[in-house]
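As a starting point, one isolated chain is supplied in structure tokens, in the form predicted alone.
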Amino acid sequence: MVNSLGEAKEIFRYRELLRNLVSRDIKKRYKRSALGFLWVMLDPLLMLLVFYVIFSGIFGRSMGNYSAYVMSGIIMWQFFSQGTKVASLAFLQNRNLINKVYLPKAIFPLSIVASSLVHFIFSLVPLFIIILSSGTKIGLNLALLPYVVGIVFIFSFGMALTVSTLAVFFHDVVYIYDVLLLGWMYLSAIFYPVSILPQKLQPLMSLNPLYHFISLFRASLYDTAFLTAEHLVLGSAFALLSLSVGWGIYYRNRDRIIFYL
């Protein structure tokens, strides 16, 4: 526990390459889009107008703002979803610099999820708007977000340290885990409310993380009927789970890293 706690003080003593880390990542992600950062408020945007033009017309009368209500959900997954996916590749992208010289190598995957961070709060703008200009109240709830956001990249940084450490023994985690992605985005009610679901599987979605953290972030910016004990409590449960295996995970193999980069 002693040394875990250790490396944590090491990343923080190389705070500054995780600045220019995070820098550089974001940098990269657009270095040949003529529309450069700009994408990270449109990205969202088409996304919804996708889920909109097709679902709208199923979902929109008894959900009220359900334009909002994707926006929301879109928003949080591509947080989560972005930033661990790309951190799948964190050590094995990084492999001539982590042979080279000494560093903390989970600040690598920590990275990522802070651009991932970064990313998210830029793409609030046209969440706001939306909410804003459909007439939509903000909640007194709005004082929760830095929380909800915290827990959530608690929970992605976990995951990252998983499949990034994961990747480096075993090269398939990584297209193992995108078609994971691909499933759980189905399964964390970003487009269609829980209530269509049976009766049955209904009480299941207590097992998706991603479903508290969407249903948390909802409730912060403009539904309180989303704010309800057992999104606050599972939520955070899962976010320290993740963020305990992940860099067990981690710690048990980051020595052994470095010889099968």
Second form
Amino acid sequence: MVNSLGEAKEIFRYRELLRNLVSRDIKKRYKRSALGFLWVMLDPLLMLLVFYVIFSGIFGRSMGNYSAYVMSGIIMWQFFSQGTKVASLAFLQNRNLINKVYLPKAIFPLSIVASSLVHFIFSLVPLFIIILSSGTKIGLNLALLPYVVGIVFIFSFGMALTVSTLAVFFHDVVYIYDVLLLGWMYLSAIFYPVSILPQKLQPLMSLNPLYHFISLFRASLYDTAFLTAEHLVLGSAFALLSLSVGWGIYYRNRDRIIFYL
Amino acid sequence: MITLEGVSVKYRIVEERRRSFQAHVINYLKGKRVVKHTLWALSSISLDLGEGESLGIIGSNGAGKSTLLKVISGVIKPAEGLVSVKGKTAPLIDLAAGFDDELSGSENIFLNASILGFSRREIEERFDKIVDFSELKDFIDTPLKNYSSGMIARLAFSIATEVDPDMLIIDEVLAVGDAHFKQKSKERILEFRNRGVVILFVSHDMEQVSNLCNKVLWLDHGKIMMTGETNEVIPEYETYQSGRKRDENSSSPLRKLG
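In place of the form predicted alone, output the structure of the form predicted in complex with its partner chain.
Let's see the whole complex now, leading with the same chain.
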């Protein structure tokens, strides 16, 4: 446990590297496209359009603010899924560096999840535009937003550590995780209300961390009806669980990684 | 500054490395177990290096020279033994590993120096000196993909040596760039040595080793063959090597006949 803290301190000592990795990632992603940063905002809007056209007739009628519902789901989902998907390759893609210079290796998955957080923050702009233009007022519940983002970040970092470490020993993990994410997305109530699920299945939703995160996100943005003690407690618990599992897997194997890269 | 006690590093050589679950499951069901050989890349290496000393590490390919450098720089944790290294390390190992093609020279200075563990303030303080030494002022805002390999090497060398290291780790590349810059980089390394910076130098070039190092460690198959003063070890090593060459030459006609 004490040693484990030492590793965390090492990451803090290399915070300048963390900063540089994140800014490199963002610069590189948008340097070549003409619309640059606009894409961060356009992307969820275009997805919203697709979902809206297809599903608003089916689910929209029974719900208050369908576009805010879908958009918040999409953005929160992408924060988690994009970050952890890219992070699954964190050690494999940086093998050159890991092989030559000493570094606290966890800095690679951490920087990828942090980049994803930056994109998430930018994509809040179109989300607020959608919410405000649909006539919903943003209230005091917005104070909950930093907490929600914090637990999703912790959850994602734990997941990124798990997947990236396992991927070093079994390359298949990268592909398996891809498929898993696809299924997971459909199970996360992004574009449909939970009430359409069969009564028996509804309680199972509480096993899905993303369902809690997305609900809390919606609660902080536009509808306090989503705010329940269950979401708060289970959401936080899943975040801590994910971090302990991920950190445990990484920490136990961190000195073995180099022999498998 | 550097103390190693009984350091051993083992690589597990897996007969055929299975990286997929499927292969694992199938082989498990067939009752095959993974065959593993243990290769001791280093076995019971001890060494003690104080301030101002420079150590040349020599030996044939696969002797464990680079592995030893990796142990000292902290990249590899040894399976056995103790490693204690004090002070700041500057690795001159394949200098360009930490660069990114699409970023400019100056962005790469920040990236690369932070890989070496430096804070923003420390990098900013040294930025101008790094650019000056590399002689790349006119290209510093150009993306690295437009640099020649010599220019990249110059930039990397300037970063690694402008950080005031207590210890310099050099794997083969002593001097980089054109003749002029080669001279400049050699001089800088000699200047480090005279200032008391500990130098670890892996090389096959005995002349360079003699010029730079006061001590030599001769490795063979992960074991220390000999260690001591440069002028004692290098003649022994050269006699051994030429003896080996003679053996090969004398046996080769026979092999051809057979």
